[in-house]
Amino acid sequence: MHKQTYDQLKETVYTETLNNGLRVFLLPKPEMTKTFGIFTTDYGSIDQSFTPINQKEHVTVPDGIAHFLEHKLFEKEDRDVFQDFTKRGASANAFTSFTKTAYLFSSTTEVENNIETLLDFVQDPYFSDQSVEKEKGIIAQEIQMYDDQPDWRSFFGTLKSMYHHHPVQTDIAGTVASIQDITKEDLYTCYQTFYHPANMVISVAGNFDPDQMMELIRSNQQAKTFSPLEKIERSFPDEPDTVANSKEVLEMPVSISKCMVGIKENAQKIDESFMEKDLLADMLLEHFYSKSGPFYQELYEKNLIDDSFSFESSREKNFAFSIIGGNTENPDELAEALKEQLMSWNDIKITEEDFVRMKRKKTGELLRGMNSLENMANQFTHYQLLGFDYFNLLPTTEKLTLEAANTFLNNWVHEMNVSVFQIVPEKG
């Protein structure tokens, strides 16, 4: 077991890669009463085309299968695993993103039993034809519920307007039609390929003894047998750097319009600049669009936005995008105002004073995030799957330069990587 200390943050992380390839990260926080565990596979909704383990032919599986698999793992032949956690007073959950699927719990008691349950239920799949068909109805209802939500539709509508072919434009849950094609055999194919320990990470943060916890996880994994896993071959369609559509409009039964502007970036290289870009994108969006910023005040005073106005940036292995917008009475005016302001970024120079303030704010956000067990373990896993150390975000932030910020800003946006998506009230 390797011990890594971070003197600046006063944090210690214990790590070990087990014989089956599982990467274990333990973040003891003895001052906490709670423990949080998250077991994550490097497999998300965009992983639709791949070569299954021990096979040679490439396959493409139906949209939404990673999310479907997440649902099915909780259901066993004789019980629902949620009940096992509930009986011990633990809270359990799971989520599927574009790039990963995670299973998690938090508890203040019986932590070791809950860790074993977490490992065992994820590593013991049970799928039957009957239960798969039953789940289709449940997930179809979930998809239809989200289809009625303007915020959800505007998010994926913006992605669809940005991307030509990349599966990031597809709803994580798939569609009501696509999930009908999912079979028990498809689920086992995806499970056996992507849920191999060598493709997974478990992170535990909270009140526990690291030696005892590592031995518990080590013993649990030694009692199980897995086939060797070579590198998983995934494929993605060629994606142009330009957006698919500069503007799209959707009519929905809403009382107020929505206007979102998306910034698409090309496929990301996983190198030293990745974390810098990740940080700079967040810091610059915060600088321009936070409620304390002058542009937010300008849009608000022109009655172009309300409190729903927001922004976000996502940067992963082979895609990156940012989305800005919210409710508006004047979707075309807001779109033009945002686009005009974005185009001005090519010539803007952030001042030293503003940059120092941006770094201080980001440092505060990072330190606040490290006070949350859930955020710390989740973010630690996120960056490990990308090949980075979460605790290096702080020193990386400190090393950011004004020149790097202005270079990133001046080359971030151009006319062909910006798209607009609007939701407007249905006519008549």
Contents of the next structure:
Amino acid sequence: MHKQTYDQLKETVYTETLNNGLRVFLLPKPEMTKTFGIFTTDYGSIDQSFTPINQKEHVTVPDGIAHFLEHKLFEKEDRDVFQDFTKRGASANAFTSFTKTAYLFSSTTEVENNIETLLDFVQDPYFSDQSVEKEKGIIAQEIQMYDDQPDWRSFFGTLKSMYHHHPVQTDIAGTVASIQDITKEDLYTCYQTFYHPANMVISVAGNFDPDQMMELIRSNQQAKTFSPLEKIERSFPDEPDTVANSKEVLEMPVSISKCMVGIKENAQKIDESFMEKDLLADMLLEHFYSKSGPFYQELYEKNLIDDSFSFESSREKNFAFSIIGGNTENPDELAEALKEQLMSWNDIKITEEDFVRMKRKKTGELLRGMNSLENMANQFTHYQLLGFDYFNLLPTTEKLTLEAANTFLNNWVHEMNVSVFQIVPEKG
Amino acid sequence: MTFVTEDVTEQQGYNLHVLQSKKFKTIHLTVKLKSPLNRENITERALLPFVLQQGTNKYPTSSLFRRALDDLFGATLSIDSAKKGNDHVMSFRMEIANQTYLSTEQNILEEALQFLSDVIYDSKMIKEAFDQTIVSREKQTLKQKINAVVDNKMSYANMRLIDKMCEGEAYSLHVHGYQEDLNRIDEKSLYTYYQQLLQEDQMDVYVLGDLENIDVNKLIPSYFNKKRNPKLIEIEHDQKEQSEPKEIIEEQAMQQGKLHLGYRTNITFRDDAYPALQIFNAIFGGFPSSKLFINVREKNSLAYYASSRFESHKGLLFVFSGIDPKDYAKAKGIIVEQMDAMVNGDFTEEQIEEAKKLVVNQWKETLDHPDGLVEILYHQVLAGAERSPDQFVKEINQVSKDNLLEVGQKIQLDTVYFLTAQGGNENA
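Could you switch over to the form predicted together with its partner chain, since the one displayed so far is the form predicted alone?
Next comes the full complex, and the chain you just saw is listed first.
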């Protein structure tokens, strides 16, 4: 077990890669009451095409299958695993993102038993034709719930306008139609390929003894056998650097229009600059578009945005994008204003004074994020899967240079990597 | 075991609550201002949080104001208003990095206190009035917020349920206020009302974080001791006697139907039966092991979510579910059956014990979140009744089956509300 301390942050992390390849990260926080555990596989909604373990032929599986699998892992032949957690007063949950599927629990008592349950239920799949059919009704309601939400629709609408072929544009849960094709055989195929311990990470944060916890996880894993894993062959369609559509409009029964602008970046290389770019994209958006930013003020004073205005940036192994926008009474004017501002990024130079402020803001945000065990374990896992150390974000932020910020900014946007997506009220 | 040490002292016209904790890397300042819900001023109270965040006399524009926060190592400030029982509560929250983690000579805590004090007492004004431009702009923002409620179907349905259920009661007032009232509000009248609020609202100040070596009891009063004349108003219970449950069906252009039920629990935080209500709700619909989740979702695949929660200070319990419009009768039948089962004592000792663990666990977990911790403690102020965190856990663990049956005797179905797709009514 490797122990790493971070003096400035007063944090300690214990790590070990087990014989079966599972990576374990322990973040003890003895002053907290609870413990949060999250067991994550490097497999999400974009992993649609791959060569199944021990096979030669490439397959493409139905949209929404990673999410479907996430639902079904809780159900066993004789019981629902949720109940194993709740009997001990623990809460459990799971989520699927573009690149990850994660299972988690939190509890203030019987932490060891809950960790065992977490490891065991994820590593013991049971799918039947009947239970797969039953789940289709539940997931169809989940999909319909999201279909009624304009925010969700505008997020995926923007992705669809940005991407030509990449599966990141596909709704994580799939569609009511696509999930009808899912069979238990499909679920086993995906499970066996992607839920190998060598493709997974477990992070535990909170109130526990690290030695005992590591020993518990170690012996739990030693008692199970897994076939050796060769590298998982995944494939993604060739994706141009340009956007698929420069503008799309969707009519929906909404009270107010929405306008989002997406900035697409080319497929990402995982190298030393990855974390730097991850931080810079975020800090620059904050600089221009948070409430302290000059662009925000301009749009606000022109009455083009309200307090629903937001932005986000996502950077993963083979895609990166940012989305800016919100509710507006003038979707076309907002689109034009945003595009014009984005095009100005090629020439803007951030000043030293602004850059110091950007760093200070990021520092506060990072410290705040460490108040929450869930956030800490989630973020830690996220960066580990990309090969980085979450606790290095603070020193990396401090080391960022103004020159790097300006270089990133000046090369971020060009005519062909920006798209507009609008939701407008239905014409009555 | 003591969960929280809350040191409460009476200051000039307010109570100061000091919470020493080493859990967090930040320090939290919360100021709560409470007064009875009232149609006459609810719109002013909804508008004020927007206006107050636009600037102080020291930082007279929104961007200067926000930049000052960024400079203060990414301090955050938020102001919001909420309904709690028959009270309206405005909360000012500020979160700052704990100096321990930074290498700076700046006194962040004192600067933050000055800033917060300025937000409350030295808002940007011109001659006994707020800035006219700010007020008219923020009226616009609030108007859009009021109108956009309809775009979030879950909160819209909840609002409509309460409209119908609590017609004529203070609790039916809309927390975002009313568009028609915005016309009569101007920079002068809003300022006048705000001065009255500052004088008369009951005020509580919470300071939470690692405060060792800081004399909070000396520091805070130097920023917050103003002459005040709080009106301590005993709120009357305006709960109506109701006869037969109402059933209301409304239609909108949407896909998923929202089936919400409102019950009167006739139990609030002050009552001895309050801990039993917590357990009752846990078994009925509060957790994924509850009757609602198991029967509506797991056994019948009718919904993705089906849950319940209660309002601690008004004595209401709400059921939420998202269903296919055609399943209205079936889903309603199942929900009503689950409540009947609760009232008839159709649950085991084992379920009661499990529910206790779940409630205590969830509650202890909340203590690991800064805002959650403050909210839990503020319940006592809202109810004007003491029930310390330690006391609460003790009472939860003492709840018996008889206590739950007593809760069941008090609960009455008041209103069934169904928001459904256009034409969905035909299936009802």
